[in-house]
Amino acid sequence: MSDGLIEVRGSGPGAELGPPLLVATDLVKDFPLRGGVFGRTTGRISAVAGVSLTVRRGETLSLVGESGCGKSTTGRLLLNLIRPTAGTVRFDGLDLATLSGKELTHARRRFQIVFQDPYATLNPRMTIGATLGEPLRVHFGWKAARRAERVRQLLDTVGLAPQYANRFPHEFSGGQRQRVGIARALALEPELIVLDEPVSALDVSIQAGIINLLQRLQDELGLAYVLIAHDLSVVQHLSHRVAVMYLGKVVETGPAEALFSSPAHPYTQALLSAVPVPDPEIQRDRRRLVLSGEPPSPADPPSGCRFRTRCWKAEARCTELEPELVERGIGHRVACHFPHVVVDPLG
């Protein structure tokens, strides 16, 4: 697989995927707003408001939406890095909220995270070898020689030379640092990895290599991914399924192929209309859907449909009644009172 070519991921509803690995049900996360001299709680920010997701073994589920829609918070809730206000997360049948400290530490070998900024996630005072060997020491108690052998294997897996283990983070490029971050996530042989904007901080010329690496690792190791991203071209290539979030809620979800070819929610249609098409003639004739205004504050979300203040199809019903996710195809669900499928919005 060439680093300069992104291969399209098979994502139809008939894709061969394993059984459910992670199931999140009605996740809610509120953050307190504090003010005044004494820092009293004056309100709450509804970052995640009733999100339910299922991640199957070997698949990529992508969370997309504008900044502030709750994608990263949801990703951290899935790994129990932050506790939900309400709702449950079950990983292979285990309710993560009920696990004790040691039990949770043991369970975390099975799920890891790759963060967005490769410059901020590596300790500048530790060599790459020490960084990759640390989880092996903490979780398995391996001696130095065994850790060094595993570090060499990890570096080779992500396309880095074994001698890089003796270097410090400042000696690497952004793409190389992200490969180290991926190697660190692989160290304990997890079954699921949350990818929080894994290529957004990298040069465009480097992104394809990282995307192809992630695809290869999934194919070879059977990994499940939760991909958090705003670049829909990356999402389209990597995903089996996609969940579109707006102001803390999932407004549309389904197989990537179906969602990109025939989106039904107005918000999804607007997002896809902004994705450029690499054909000048098609791009010139496309209609761009420009949303009016800014997203409402999560501290004071609109009544009814949260998208109604920016939706060109909103009516009185949208103010009074919050739409539920309704099935519109095989696994394709939409939360809209007036859904209308737009066929092939990308041209």
The other form holds:
Amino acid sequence: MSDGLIEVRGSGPGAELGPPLLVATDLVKDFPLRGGVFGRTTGRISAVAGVSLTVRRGETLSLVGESGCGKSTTGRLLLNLIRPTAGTVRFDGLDLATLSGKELTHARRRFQIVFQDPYATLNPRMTIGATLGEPLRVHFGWKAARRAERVRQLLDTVGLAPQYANRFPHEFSGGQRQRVGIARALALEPELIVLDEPVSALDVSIQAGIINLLQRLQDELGLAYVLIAHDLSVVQHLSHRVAVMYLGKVVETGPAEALFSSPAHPYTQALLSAVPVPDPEIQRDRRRLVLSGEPPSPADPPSGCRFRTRCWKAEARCTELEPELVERGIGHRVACHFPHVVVDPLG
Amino acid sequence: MSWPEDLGSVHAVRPLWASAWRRFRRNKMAMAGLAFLVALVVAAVLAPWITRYGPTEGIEGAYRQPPSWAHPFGTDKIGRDVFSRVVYGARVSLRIGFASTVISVVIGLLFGAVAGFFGGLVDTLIMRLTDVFLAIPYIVLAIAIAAVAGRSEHSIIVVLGLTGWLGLARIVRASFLSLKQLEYVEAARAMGYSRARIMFRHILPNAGQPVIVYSTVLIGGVILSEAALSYLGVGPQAPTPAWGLMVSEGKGDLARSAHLLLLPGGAICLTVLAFMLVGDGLRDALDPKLI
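To test you: the structure above is the form predicted on its own. What is the structure of the form predicted in complex with its partner chain?
Now the full complex is given, and it begins with the chain already shown.
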């Protein structure tokens, strides 16, 4: 493994961290395709097709994959922002689908989300103080003075001046808005935060600041993160465990260290080979796996292995039989008929 | 909520309305419209003090006089001072314009917000309902209501209020449909806020600009409709000083005393035009892309 690139967090696999906080089992989400005069359902987009995930307290699980692979949908399913077609999400033992409206509202304190677009994430008609104070009012019924105190504290936590509270979002830069978005997610002291592409809309120079902030908050507050990202450098930096998604399915999952050093699924190998290496000599000599074509339409996924249409290893068996996720190492599971570990894929 | 100190120097808090007003002021036509409307409202409120005669008071011997110093807008065939009638007529028009627009806005906001926010079957039902209403010409409805409830200002307000909300409902629905996809609305859902809070605190204030613009133009449209209904004899009864009614009464003498038709007609034109100009100016001033 080349030095300087892969710095996987923590010393060991995520198994050493806390007990399971969030357990998703066989999540499926189909979106109906409507057409015709009467808006009849003419087909289904299979956005998420049977995803099972576990997030432990204090760890970061990353969901990676191309755009359109269902990772953002999965993130929203985990928070019950959209209802799954099938499957369950248990948060600390609570089955979110069975909670009453009141119970769900109460439970929502414990899991929050940070969004991708810093320009759409804040209500343009509300001051930062109002945005951050609102959850405290709604959930705790705090009076103005107490809310103001907590808002100051939140702004300070994310590295913004407390005086910013009476400004409107349009007075801030993208990076500052993203910090406000993080402060809002922290307001109710959640245990888990879904980070939906938290830095991909920011300048590279700003990204590092946000990543460090997220890392510091996790260490200080013991937060669990579900990080949705397509930038593998960010993922490497923050993750304890990684799940690689392709067309609505998890194709490989495991401790970040194992997955990055010895990817077994051809799709993971191709993804990793696209990560630039900050050493021109290594970069010049390494073999890049470039996938041809586009991902198939999720309205009409291929039979058998969903990746077979772009896989250089595909054989007849891949068309007929869908590969299951099979354990290959401690917590390292791969869904491929012909898994082959490439040691040091970046070399 | 108030925080005592500000960083002070570079960025002062700039409320969105202040910058909108700055842009509005630069639009000369809109400012002219606004000036006219302000003058009209002041005249309507102060009518008893700026007119010498009552609006229904006949002056002995002064029939069908052309404009003069004593009667700046002349007098009509039964000797009433036309200036007084036009000024008092502004009260009637503005009252009807504002009252029925308020009814339209309330109904339109409610139906549009519910349709756009909930979507699905609710949306379909509400939108079909607006289609049904669109198919009923307001003049026919007005005649029907006037026949049942009698000719009065109130029935006109109800008729125009009940027919004016359709466009508003569509505008509000469209705004809600696009705004509810935004991340801050999703964030509000993730916070567990109630639907009412999300609809009225997070979506509605951001859907407000087209509503304000549309309502302003709608007031002008309502005043025009009111004049049309009065002209047809479905509106307020004589001797109420309604502009449409005055136009109707003056149309017989166009050759000899054109002022009886042209002056109240001009008042209608200018008032409607002023509302349109202000609405136009507001649309440009409130454009969120400029903020």
